[in-house]
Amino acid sequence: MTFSPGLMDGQRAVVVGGTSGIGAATALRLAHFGAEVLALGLNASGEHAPVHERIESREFDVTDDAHVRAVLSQEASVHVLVNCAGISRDREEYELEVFEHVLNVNLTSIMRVCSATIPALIRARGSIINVASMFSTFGSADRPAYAASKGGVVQLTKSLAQSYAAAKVRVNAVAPGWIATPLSDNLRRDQAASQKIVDRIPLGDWGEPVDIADTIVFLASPAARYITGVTVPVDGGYLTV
């Protein structure tokens, strides 16, 4: 009964980076199964925005702690809030001016939204899903400050389970692998850079934002209603490799 389509019926759900990419696909997959969804993020109105009956698509900055809470704080009750604002900056991360920018969005956002959002958390008994990488578990050259925020996110994942777990609270994160979003455009364009990828993965091809997606919904569905601190990987078995 886990993916039966009233399963989210009656809750609402939060989805900050809600409006492109795997953001975009939790969303539409949150609202397929009956939740109420605010989708949180830049160019809201734009072509990878989310379009559903039940979907509000609103311009969201995570840097801005006044505007966070302005717009969280309105929310009586929350039974689902993902995290899955990001960016990179590839080797500009070294500049420290964009590794603190890159931190700063990927990792002390979700800090600021959760600390805006708890309490309405806690009168739904809600869960958190988190969106951390594959770079979590290993270090990337070319992008410093994403992979040392993915591992914070994981690490924060862990903390805040612990936090909110006496609130009834669940806290959880997906790894995505290579996934087609419209930030991984320019790579799969590159053939020879996308094949390499390709061989190293066992399923044998890249993942699709509602692979992420549909993780997610089972994360914050009653099927796991025992799970809370744990980072599952969804990315066709690449870091088995």
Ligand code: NAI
The other form holds:
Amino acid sequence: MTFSPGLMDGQRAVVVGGTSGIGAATALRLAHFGAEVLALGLNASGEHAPVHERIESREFDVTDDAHVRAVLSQEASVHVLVNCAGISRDREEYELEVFEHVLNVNLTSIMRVCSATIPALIRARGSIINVASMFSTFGSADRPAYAASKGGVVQLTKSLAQSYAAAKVRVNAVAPGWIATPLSDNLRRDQAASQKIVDRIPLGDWGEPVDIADTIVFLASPAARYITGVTVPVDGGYLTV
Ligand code: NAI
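Instead of the form predicted alone shown above, give the structure for the form predicted in complex with the named molecule, please.
Zooming out: every chain and molecule, the one shown earlier first.
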């Protein structure tokens, strides 16, 4: 059954940060394989939100504790939870308030969302996939909060994997490299900066959101039933250089 068209028939998937870029592509792939998908995030009816008969996009702020609990506690059974919400504020992250906000959106939100969803995940024996980054491995003078938050995502993934394993809920992460999305738009348009990046990527080009989405589908599928606590780099070999 692995990767057959009906792979996710009858399954419920929640994609937090599913209203743009990688999360939107992931929502579309999960729906393509048969899942009923709730795509949560900002600008839920904006131009980047996924459109599919099995996807409902809803406005959602991961920093709003009460709202997160209210929405997710209504889920009876969740087979796939994807934590994809993320922001970067570049050099502004040296301001403490901004630093804390980035940590909140990129890292604390995962704890908040998982805590609210775990009863529904246990009922389905589901799995969680968190979105980390190559900056989980590297430091970044230009993005101190972003890199700290993404390092934290890898460690939180391991801790939750241990914690939820007894209930047969798996927890993994993907670490995207340079992916063409609205978040990276400005950088890609800067030809000199983009070329410098591409020169360092062994596979020689930016990745596409679907490259991350397909890895998420794999980690959510029965093909990964014995995998938990890992972070899979999807970066064209960037980390090897
Ligand atoms: P994007 O800007 O296209 O999408 C970000 C998503 O996060 C959107 O759905 C947005 O609504 C949601 N979001 C942001 N703040 C939120 C909040 N307060 N509450 C709820 N949702 C919120 O960006 P992209 O590139 O698709 O990023 C998705 C994830 O992938 C992020 O975690 C990012 O850090 C990560 N990533 C992206 C890379 C890239 O090259 N594009 C590289 C490595 C990691």
